[in-house]
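Shown here is one chain on its own, the form predicted on its own, set out as structure tokens.
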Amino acid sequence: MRPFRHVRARTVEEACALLVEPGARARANAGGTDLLGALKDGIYPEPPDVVVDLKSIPGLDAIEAEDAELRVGALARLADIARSESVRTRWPIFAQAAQAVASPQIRNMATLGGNLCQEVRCWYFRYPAGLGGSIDCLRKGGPRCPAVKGDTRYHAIFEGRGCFAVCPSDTAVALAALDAAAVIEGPGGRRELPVQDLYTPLGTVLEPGEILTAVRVPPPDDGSQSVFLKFTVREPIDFAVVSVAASITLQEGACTDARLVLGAVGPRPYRALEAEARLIGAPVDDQAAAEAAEEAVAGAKPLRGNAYKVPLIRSLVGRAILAAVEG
């Protein structure tokens, strides 16, 4: 690992200033479970010479449910989110998604902000520099995505454009289904945007000097029920091959609102709008769930190595819908 200067920020403003310090290449560090591994493997074409520690900023780890809204600081540990009684009771898919991440040891260190902003797991991007030199992929400023003609088993089948690496965050999928907002602060001030819009095909929308400070989750609708399901190769510690967050609102036996968000299938959480529309206005039974699951894969464009994700999505969406309505 190349040497770097470690600075403990005391405030959000100080952290933002350090990240754009003239002449320095800086990166923010929260729990460190992703960044330190990336530094050890040398995956960055321009590794940082300054690492700004955010853990020393007071208050960024708070989990607060006030006025029916949930606000979770970016430094809240995934283990604490999964254990929170208020989150488990009112926003269960958020707790389920946090619990689904990796192992207990990692959840005790990893933070919400780190999970949302982590680097992709694409093996071309992650190829260690010590094993013959890094691969010059599009995400690193190269001319093309080598996955297109290579091994695409775990790559995007929706919204793939240029880079086909998928967003690896479990919590992003649940938060997108909950219509949550990401709170971002930086040199230009404070802004909010839907969690789903935090991502671009080549990373996040964070500008130089900006950091994610919190997530705001609105209160659930009356009668809403939800579930988060995740398929992995190595249960239960692996990254998702496909995940689904389903939130279904029922009134007098009929679906009045539905949110179906897919994970690990595109550069950001993918909302299956056509599948949602199929559910609204009618009772949710086996047939409705099957038809919605079929709609969920209608726009898929698999690469040559990941067409298997289509039936996997179909199965997982159908199961998630029925599991949600059954409570």
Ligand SMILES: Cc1cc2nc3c(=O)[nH]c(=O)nc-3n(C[C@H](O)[C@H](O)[C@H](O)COP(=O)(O)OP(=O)(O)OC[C@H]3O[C@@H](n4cnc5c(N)ncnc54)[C@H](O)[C@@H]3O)c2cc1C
Second form
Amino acid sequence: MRPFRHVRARTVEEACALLVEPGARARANAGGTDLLGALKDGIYPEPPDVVVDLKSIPGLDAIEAEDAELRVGALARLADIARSESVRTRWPIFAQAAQAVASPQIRNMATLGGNLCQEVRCWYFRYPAGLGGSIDCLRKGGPRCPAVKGDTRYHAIFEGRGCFAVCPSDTAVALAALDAAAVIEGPGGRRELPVQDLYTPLGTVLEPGEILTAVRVPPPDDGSQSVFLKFTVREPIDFAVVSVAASITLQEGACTDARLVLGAVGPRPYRALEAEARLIGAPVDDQAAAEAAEEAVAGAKPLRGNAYKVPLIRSLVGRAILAAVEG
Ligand SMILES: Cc1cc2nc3c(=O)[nH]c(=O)nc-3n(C[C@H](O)[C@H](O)[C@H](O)COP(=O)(O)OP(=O)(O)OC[C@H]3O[C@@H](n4cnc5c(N)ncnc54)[C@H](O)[C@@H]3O)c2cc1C
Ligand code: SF4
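Which structure goes with the form predicted in complex with the ligand, now that we have seen the form predicted on its own?
Starting with the chain above, the whole complex follows.
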């Protein structure tokens, strides 16, 4: 690993200032479960000479559940989110998604901010420099994407533009279904945006010096029921091939609101709007679930290696809808 200076930030302002210090290339570090692997593998064409530790900032790991909202600091560990009684009771898909990440060891180190901001898992992007040199690609500032004509089995089938790597974060999918907002702070002040808008086809919307400081989740609607399902190749410790977060509100037997969000199918959590529209205004039965599942794949554009994701999504969405309404 290339040597770097490790600096422990004591405040958000200090961290943001360190990240844009003139003459230094800096990266933020939280739990380090993603960043340190990426640095060891030498995947960055311009590796950092300063690593800014966010864990030393006090108070950024709080999980505060109130009537009005849930607020989770960016440094909250996934294990703490998964076992938080209030998250499990009122925002269960958030707890389920945090629990679905990796292994106990990783969940005990990994933070919410790191999970949302982790690098993509595209194996061209991640190819270790020590094995004959790293692979250049669009996401690293190169001219093209070598994956698109190569092995695309885990790549995007929605919204891929130039880069076809998928957002690997499980919590992002659940948070998008819960209509959560990401709180960002940086040299230009504080701003908020929906969690799914954190992502661009080539990375995140974070500007130099900005960090994610918290996530705000509104209270669940009366009568809403939700579920998070994840399909992986390997049973334990694996990234999603496809995941679905479904949140459905029923009143007097009819669906009054639905949010269906797919994970690992695009550069950001993908909201299946047509499928949601199919559910709203009617009872949710087997036929409605099957029709909504069909709508969910309507806009899919598989690459040559990943058309198998289409029937997988259809099946997972149908199951998620029925599982949500059956509680
Ligand atoms: C074996 C293995 C299996 C895994 N399986 C899954 C899985 O099934 N599902 C899943 O979702 N993830 C999975 N992961 C990824 C894992 O969840 C992430 O490594 C972890 O969540 C990152 O959190 P961290 O705090 O360690 O981040 P770090 O490694 O510290 O940081 C990750 C990235 O985010 C940036 N960053 C960190 N915090 C902030 C912040 N507050 N603001 C802005 N930028 C920030 C860093 O600069 C870095 O680029 C897996 C990882 C491993 C190693
Ligand atoms: S899919 Fe994206 S990350 Fe992967 S090689 Fe192509 S440009 Fe790079």
